[in-house]
Structures are given as structure tokens and as C-alpha cells.
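This document starts with one chain, in the form predicted alone, laid out as C-alpha cells.
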Amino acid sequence: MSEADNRGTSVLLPSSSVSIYTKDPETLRAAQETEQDWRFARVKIKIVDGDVETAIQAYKEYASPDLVMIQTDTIDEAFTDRLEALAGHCDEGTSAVVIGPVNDVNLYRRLIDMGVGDYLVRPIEKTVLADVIAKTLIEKIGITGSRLIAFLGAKGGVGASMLAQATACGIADILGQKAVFLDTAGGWSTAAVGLGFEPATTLAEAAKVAAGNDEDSLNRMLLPLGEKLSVLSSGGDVMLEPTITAEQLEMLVGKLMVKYPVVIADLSQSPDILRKIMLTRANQIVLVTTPMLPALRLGRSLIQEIKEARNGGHMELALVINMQGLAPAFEVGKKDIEAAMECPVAAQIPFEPKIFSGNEHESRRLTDDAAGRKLVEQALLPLVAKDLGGGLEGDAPPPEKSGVLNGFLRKISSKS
């Protein structure tokens, strides 16, 4: 099994664009909530009802995806015929999907010999589709190796900003990943307190020079923290007024991992629509708590509501708990918590006011004492740290690009 069929269905996928052509309403719809899972929040989807001539029409006077779908009922020299035409209008290194009503080995070679990526049968499964796609672009444009992770309280004041600064200063000082830390509140951001720094813009103009693609500005924005680490300066929004559209911080994410490896997100108080499009997206999600029933009792709905918001799909979340040992008589046991929850309790924090206030008081990074470090080290790291080996930062070239329509060409053009 290849690299892309290891890891298509588990990362965002890269900046990208799709194409389908499909008459057929099982895989509109599967094409539809594929354009919902979390691992396509770069990749733009367009779904088209219509088949190959549609694509050819089309492809005469736009540039084509970088991978396009086609759908048809009939499978003969006729339809094989359209499909080299249709790659003479394709560019260069567009990669291509039939699905076809039959399930023929022989016709599968023969159109894997013409250059076409795969082959499926349909009735097409959202999930078959949704891997199919990811191990195609993979392939074509490689893994990006970028991660998101997306910190959340489940309520105000159980220390989620604390503990999502630690660990972006934990993943750069101790795991040495190159990372940069988000914080979605705008102007209720504590950030420039905790971490020691000036707000210096809005989230706003953050996002607007990301859709502007001006990288001068954006790298402006960027404060290095140290020689890992680097946070967006933002914070200097209105309090009361929104700033900043879901569709604009999903954008300013997406650049964000292009730059970065790791993006720590903390969401503790963002508006709930931004929350949600995070949510959606993040490759992790790491919910804090108390030990205490009216924290505990939002969690447990927020986990719920989570699940539904991704659509069922895989989610990898971990539920810390927070500020153990703060109340005794009154918090629950963790098997309690495990059970009520059900979710397995990733770490346990205790209540170290000495460490957390004290430090968020100096502006002072976590990882800069020793305490502070080895809880670091102990509680929040292996958190996150297994899944950011495999060289994240390393300068390996991506996959070598399929065929595809690549090949496609190369054979039409050795018949010329």
C-alpha cells in the first residue's frame, strides 16, 4: 500500500480543485457530502451535472482542475473516443476518474493503459469517493504534512487559552516543530498578556491580505516568538461588533498551514459560527474541563454536537481535565467522567495557580520554568506529540506526480 493510501484518509488535503461530471443522483449526493468532510477545507469541489461532452465544453474555454471526475452509462470506443478529446483540452498534468455502470477487469486496464487514474462502479459510496479523491490529489500534488489543532473550553474560565498557548510553546521549545499560534477571539483575546507581546492587528486585516494573497503583509503579522514559534499579533479587534466571516477564517487557516506544519487554534472565545467551521476542519480537537458537573455536563453536549457537525466522521479528540484538586468534595471521579462522557479522559491537570497565574501574570512563557516545562512535558505534550513525527518539518520532495492525463497526453500525442 502506497503512501497515499496510508494517509489520504486522515490529513487535510492540499490546496486543490475537482471537477465531477455525473448525472446520476446517488453521486451528486455523495459528491455533496464529500465537500462537508473536514480533510477537503482546501479543496474546491464543483459539482456539475452533465458528462463528458459537458467537460470538453467546458475545458475549451477554462483551465481544468487538477483532478476531474466523469461519470457514464456506457462504456464503448464512442465514450473512450470523447475521453481522449476531452484530455486534448485538459491541461497539462490534470488528473482523471471514470465512473462507469461495470465492473470489467479488462476495461479497467485498458483505462488505466490510456493514462486515467481509476475506475469505479457505480452505486459510488460517499466514503469510497471521499478516499478516492484524497489518495488522487496526494499522489498528483503530495502531502502538505500541516496540522491543525483546534483547542476549545467547555465552558469560560476552565484554563483552554492557558493550556493551548503551553502547548504551542511546548511543540516549538521541547518537541523543536516549527509552529504558529492562532487565537480566533479577536478582541477578547488574552493572548498578547499570556505570551508577551503587542497586539499589532485585527483579525480582519488578517484575513484580507490573505485573500489578497499579499505574503509581505500576512509575514508582518507573524511574530516570532523564538526560532519555532510564532503567533499571529492580532487582537486589536472590536469587542462588539463580528470581524471576521467563517469563510475568512477558514482562508487565513489555509494560508496559515501552507506557511506552518503545526497551527494551534484556540477557540476558547471565539463566536460560535467561527468555532464551528474550526471544529469541522481541525485535524485534533482538544476539549477542556473541570472536574466539575456544570463543565462536565457542556462537554459532554459539545461532544455530541461536534460528532454531528463533521457528519459522523473520524474525530480525534482529546478530553483533558483541568484544574484538578480545586474543589475536592465536589468534582467527579474520573471513571464517573469516563462513563458519563463517553470518551476516554486523555490528561489530568492539577489546579497549580503558583504555575499558570503566576506566569500568565509575568508574561511568561510555560516552558520557560521548570515546573511549568515538565508539566508541559508530562500532561499536554504526548497529547499531540504522536502525531506530529514523520518529519513535518522535513525538506523530502513531495510524491513524484501521477500520469493520469499526463500519460493521457503522451499517448495522443504519440499517435500525431
Ligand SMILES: Nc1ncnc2c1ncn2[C@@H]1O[C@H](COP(=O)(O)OP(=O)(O)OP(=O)(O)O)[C@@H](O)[C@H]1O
Contents of the next structure:
Amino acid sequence: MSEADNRGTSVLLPSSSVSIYTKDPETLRAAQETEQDWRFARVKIKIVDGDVETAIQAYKEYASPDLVMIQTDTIDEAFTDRLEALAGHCDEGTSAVVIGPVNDVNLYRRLIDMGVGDYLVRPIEKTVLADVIAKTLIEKIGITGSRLIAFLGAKGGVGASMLAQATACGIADILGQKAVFLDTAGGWSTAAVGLGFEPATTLAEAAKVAAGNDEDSLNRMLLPLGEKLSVLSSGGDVMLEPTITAEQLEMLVGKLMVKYPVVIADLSQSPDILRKIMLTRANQIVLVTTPMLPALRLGRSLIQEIKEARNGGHMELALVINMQGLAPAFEVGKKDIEAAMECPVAAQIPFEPKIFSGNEHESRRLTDDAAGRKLVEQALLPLVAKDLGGGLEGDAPPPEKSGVLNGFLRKISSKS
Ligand SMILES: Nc1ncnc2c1ncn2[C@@H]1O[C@H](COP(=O)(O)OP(=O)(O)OP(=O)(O)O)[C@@H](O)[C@H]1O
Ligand SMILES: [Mg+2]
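Can you switch from the form predicted alone and show the form predicted in complex with the ligand instead?
After this comes the whole thing, all chains and molecules, with the earlier chain placed first.
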């Protein structure tokens, strides 16, 4: 009956649960194929050989899922009565979609009036089923669960870019998480060297296609660097002209977070205005400093400013001391750093020119080298892994409500 609006559903769907009650082999097949769709990696689909009665029995006993789909052969008063009964056993917020035998506008309107999210007529193709589920889940839950990890140096040249790139490679290649790397430095980006790609676009172009909802062009700008890691292939920007605005960057990052569970942003060498918006939005901030006074001094002020920019709200900040041992006689000890910065040191990384400059010189990623990989595993991944390994779901912020009426039969009743 109603066509799912395809636009905007081509995204990794939020963690959620869907139960489909059907006895129809065709719907069953479509549901099984939907489970294989990449967008559904975080959606638990339960296919039940049953109907509205089976669903009522189930939700008398168990909590209802985010979306319940009911297939029925008969659409009459008796069925809508049973649908009302089902609503009485569903948790508030559960959405419902009905699959029926006939195409009938009046019936469609009545079901929608009752609070049913959509009415589909069998036979159902996989693409329609998948799009209807995707659209319903996005409207209901929003797109959440993705993590933005921002890397910034307390001062120039302290290794923020190298550590950001190495962490991104580690998240993808070692932790096996789908991730995207974004360098907000525009023409000042060194990511092309560190990650080994040819810049094919600019931040301004990427922001333009993101604002224009041009999915195909944005996808072309996202260069795969391996099975799980992609990079926004910007860097072709001019160096001495102003770059994008904070709003444009926010829009672009929003689009990336829809597609990737993890977005790693390198803020070093970026304009302050872009740094600020990312630092206020990031789920986690990795602040890199050397153990030397100038960097520590700036780092201390920076932490205060970030706190203020975030209105004193919750902040996950990992303070990383890099290049430990470069000039031991002039380095501040860990305890003193922690006392001065009023922040625990999350990791200490030794000065290792062979690993860093050596791999950089060969255009090799840190994780492609045994010693580099070990360093990433031991020092960098523990900083981010806690919130990634399966943590993407549980640690996600509460879902954004779309404001659209989605609660199944909310107008009629709900389990109190
Ligand atoms: N632990 C380390 N040991 C040795 N060399 C390092 C280490 N960390 C980074 N480097 C080297 O320091 C140089 C600067 O690193 P990087 O470009 O990552 O710094 P940055 O903080 O991003 O600088 P910028 O402020 O220019 O953006 C690079 O050549 C890198 O290989
Ligand atoms: Mg840098």
C-alpha cells in the first residue's frame, strides 16, 4: 500500500529489535534476506511462525520489541479488535506494521489512525520490507550509537595526527570495527602521507555534498583503506584561504556518523572554530602532549576551555603523553603532570623515531609494522576499546526522539 520513502534509509541502523509474525513463506524469505542486509548489522530480527494471537501471547509474558510486524489473512473488525488487544500488551514506544491481503485505502487510513506505522500488502519484496523497517526504526529511535573520537595536540607537532591515524587503523584492523577517518585540517592535512592515499576532494566539496544530501557523491569521497577503514579523501584544499564553517563540519560529521559506528577526527592543524565544534560534540577526546613544559602548560589551559565549551557537562578525555624519553632531563614526571593537569594520564608513548619517522618515511601505516602494531595494541587501543568492543550499543546516549508519533497504538492504550 504505502511505499517506503527510500531517502535517508541507506544507513547503518540503530541497535534495535524487530519481531515479524508471519506464516507466509514469501514474507519469511524477505525477512531472512533482510537480516543479511548490511544496514541491519545492529538490528535483532526475530521471525516467528505466527499471527496476532501469537504476538499477544508473547507480550503478555515478555517485553515487546521496538517494532512488531504482524501478517494477517483477514482484515475485519475481529482483526482490528485483536490489534487493540495486542496494543494493550505492548510497551509504550513499540511501533507496529501490518501486512495484509488487500489494497484498501480506507482500511489503510483506519490502521494509520489507530497508530499503526504502516500497512503493506503481500507479497512483500525484500527491498520494501527492509526499507519499511529501516524507515520506522530511524523515525522511532533516530540514528544513534556511533562514536566520535577527536584527537588534538596540546601544541603543534606533538604527534596528534600520527596517533589519530594509528588508532583509526587499530580500531578497524585489530578491533574489527567499521570506522572512518576525517582530518579537519583541510589543505594542512598530513593524512594522505600517513594513511597512503591521494586526496581526491576538499573539505568544502565534502561539506557541500553532505548539505545537499548527495549520497552518491559523498560515497565516492569515502575511500576504502581496508576491509573496515575508510577515509574522507579530502586534503586537496588550498592552505591559505578560509575553510568550511563549524555548521558545515557538523553537518558533514553528522552524515558520517550515520554511516559509520566510529568516526575518528584529527583536529590538529585545524582552524579553532572547527576544533571547538568537534570538541564539544565528541564522545571522546584524546589530548596529546609531550612531557615538556610548553605543551603541558597549553594542555592545562585547553582542558579548562574544553570543559567550558561543553558547559561543564560530562567529558571523556584521555590525556596521552607522547615522545616520552626524547629529552629525559627536561621532562616532567607522570605524577607531577597529573597533579598539574588535574587529569589522569591515560597512556605514555615512548619517543621511537624508528617506529614513527621510519614508517612515515616508507609511507607505511604504524599497524603494518610489528613494533608499531604492538604499540597501538598496548598503548592506544585500550584508550578507546572499552567503549567500542560491543560497547557501541550500551554506551550510546539515549535515543533521539523524532517527535513523530510512532508508539504502537499510543492513541488507544499502553501497558502501564
Ligand atoms: N612517539 C613518537 N616517537 C617518535 N616520533 C614521533 C612520535 N610521535 C610522533 N612522532 C613524529 O613527530 C612528527 C609530528 O607528528 P604529527 O604530525 O603526528 O604531529 P601533530 O601533533 O599532528 O602535528 P601538527 O601540529 O603539525 O598537526 C612526525 O614526524 C611523527 O612521525
Ligand atoms: Mg597533525
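Keep in mind it's a predicted model, so treat the numbers as computed, not measured. Superpose the two forms; the largest set of C-alphas matching within 1.5 Å is the rigid core. Positions refer to the first chain, counted from 1.
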On a rigid core superposition, would residue 177 pass a 2 Å threshold for CA movement between the two forms? no
Checklist entry - With both forms fit on the core, has residue 109 moved 2 Å or more by CA between the two forms? => result yes
If we fit on the core, is the Cα of residue 123 displaced 2 Å or more between the two forms? yes
